[in-house]
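For reference, the chain that follows is the form predicted on its own, supplied as structure tokens.
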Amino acid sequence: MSLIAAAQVSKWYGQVIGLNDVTLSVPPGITGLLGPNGAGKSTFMKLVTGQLKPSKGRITVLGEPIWQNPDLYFRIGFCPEQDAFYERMTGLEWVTALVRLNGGGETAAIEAAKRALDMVDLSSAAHKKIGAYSKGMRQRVKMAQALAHEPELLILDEPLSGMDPIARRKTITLIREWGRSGRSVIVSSHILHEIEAMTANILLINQGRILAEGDVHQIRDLIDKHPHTVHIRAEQPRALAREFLASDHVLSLRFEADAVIVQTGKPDLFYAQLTALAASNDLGIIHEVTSPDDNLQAVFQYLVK
């Protein structure tokens, strides 16, 4: 069974199109929703959580229509991008209140809230007022309320926004652990390497359209349909350039201070040649090789074009 299925779903706000004729099927597990700001990620998540009604099309979650289906809401946890707190409540009071709204008794709600705050490493601030929380702490307390009632599906809209590097790493680890425990997660971000650290299953979205979906490694294969750019910082960049010019798979060359930047239409052949040159040491030391095209960012830019 698909976790989420959308059939020709569109959502518009007056003259503005938020989502445009989207058809997709999301499998159980962790799925990353990638796209720049304004791509339609939040609109998609609000449709999936039943906060918005599609202007056109049909969307089902956990096998059921989501719109006006409140029984299904109990099986979903949602961490929104925007903050909406009662600033004078403590983190524990706020999460407890939301668990009680989900049908839990007072004692059970307090225990569930404590467990959730502990999971997001916020137990030490449980009795502090939310108004005194940092941006990263606010993100974590939103995650705590999303998972406190142990939902089948977690939907996280830009959950790492505002977190420091250590908190980001812990949160990424936590999301991976949820996936391994059998919980399904939809997590959005405009920072591609963050999603790559969580899951290999992705959806690429831009201007309200799904550009690609599936395994990140399969999608990265699309990169071979357009030239790769390789930045080589070396002891003798001009000598390297003369070697590369003799190869028919090199499309263009340009120089920077101590580097040569090569564009190749056959990256596998080029990297084999570069490895051989580096091993021989005939043309000096190669200090660093980087490729802005050898990652998900390049695939995304290619698909947008």
Contents of the next structure:
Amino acid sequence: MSLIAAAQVSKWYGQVIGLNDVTLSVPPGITGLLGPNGAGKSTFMKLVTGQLKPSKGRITVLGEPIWQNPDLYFRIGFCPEQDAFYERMTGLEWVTALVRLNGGGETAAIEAAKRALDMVDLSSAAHKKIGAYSKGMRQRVKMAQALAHEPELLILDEPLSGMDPIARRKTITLIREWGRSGRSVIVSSHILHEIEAMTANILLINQGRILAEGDVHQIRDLIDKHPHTVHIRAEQPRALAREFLASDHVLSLRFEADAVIVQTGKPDLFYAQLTALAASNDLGIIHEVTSPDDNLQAVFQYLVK
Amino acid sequence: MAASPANRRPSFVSSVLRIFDLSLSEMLWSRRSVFLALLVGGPILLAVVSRVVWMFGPNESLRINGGAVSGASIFGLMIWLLYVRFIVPILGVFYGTSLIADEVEDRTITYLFTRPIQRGAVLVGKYLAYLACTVLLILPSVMVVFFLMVPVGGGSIAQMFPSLLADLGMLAAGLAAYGAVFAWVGARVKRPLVAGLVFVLGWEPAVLLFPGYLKRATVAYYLQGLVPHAMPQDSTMSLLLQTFADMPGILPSLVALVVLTAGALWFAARTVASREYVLEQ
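With the form predicted on its own in hand, show me what the form predicted together with the partner chain looks like.
Full complex below, order starting with the chain above.
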């Protein structure tokens, strides 16, 4: 059974389209929803959490329609993107109050809240007011309220944003463990390596459409099939360019003030050659090597083409 | 990992109480409450001034336009003019319209709407928190004014006490009705505060002046049927109101207010349940 099934789902906000004719099936396990800002990730998240109703089409979560189906929230935990809280409450009070909305008694709710805060490493700040939390702590307390009732499906909208590297790593580990324990997670991000660190199964979304779904390595392969652009700022860009022109894998060259911009069909070979040139120092110092193609936007541009 | 904290969702009533619990302190300590506490402090200030004037004045009773007026009459006047016609509707508008709007504006509504409780329970729980909050704001104010004003001119607190209880009940009924109506307006309308203020400061005072059935489309018409004090005759407006007075009895007023409150709450809950809330990013 698929975790989430969408059949020709569209969502409009007046004249603006948020999601455009999406049909997909999300399998159990961890799935990453990857897309740049404004791609439609949050709209998709809001649809699968029943906050919005599809303008067209049908969406089911865990086999049931989610819109106006409060029973289903017992099986779902949602960590929203927005940085919004009851600021005057402590982390423990807030998580407890939200867990109580899932039923059960006060004591069980407090225990569950404490356990969840411990899982996100916030036990020491449990009695501190949320208003005094750092951005990373606020992200983690949001995570805690989502997983405190131990849902079958955890839906996380940009959960790593604002976290410091250590908290980021711990959260990634937590998500992976959650998946390993037989439960499912849908996690959105606009950063490819964040998603790659959590799962190989991704959904690529841009401009309200699902562009690709499947293994992240297939997406990487798709990237590698397209010409790869590398920007090299160097002491002698023209000398470097002469070297590159002799190589088969270099497709084109152009110059900027103190840089050469190369398009290559085989990035691995090109980078190996570049590393050798830099190490030899025969053609002057190479100041900086950047690739605009490493960002996600480039992937989407390739896929749209 | 330990067992899940609960294995079945709470009932509607239980959900309402949990939302009430979550919302009450947030509501009580909000900036809105501080501002409105100043508003309900106005009559207290007025009562203190009147009491001081009486204590240090040359007369045994207060005089308005040359005529002696008892403290109990001034208290009745304050109930009519300050509480029934102004403070109660204003509290209803400011709190009622914001029950859901505040959560939407603060973007915390997501946490409540992604829990296994009915959206209607969220509205009703917040409405009860509003009622508790406004009652806690207004009742102390009325009681202080009562104890300050009634003894002026030799009035008996003991004798007037049943009337105070009637006042408190009537004000609570007014808060309940206005709150429910504006909870519906808040759930339905895009700029609920403007619509609410137009209703209480424009529509209600205007239609109460005219004879006919239009006044039945107000909360004030039924609420004034419960006021235990005589309607003041302090201005042209009051004289007009007296002229066209078509005061419903206590029982019809009570029934109408209960129906109005329950109906408005039901419609508000339905609206909240079926409406999508698109939060600003």
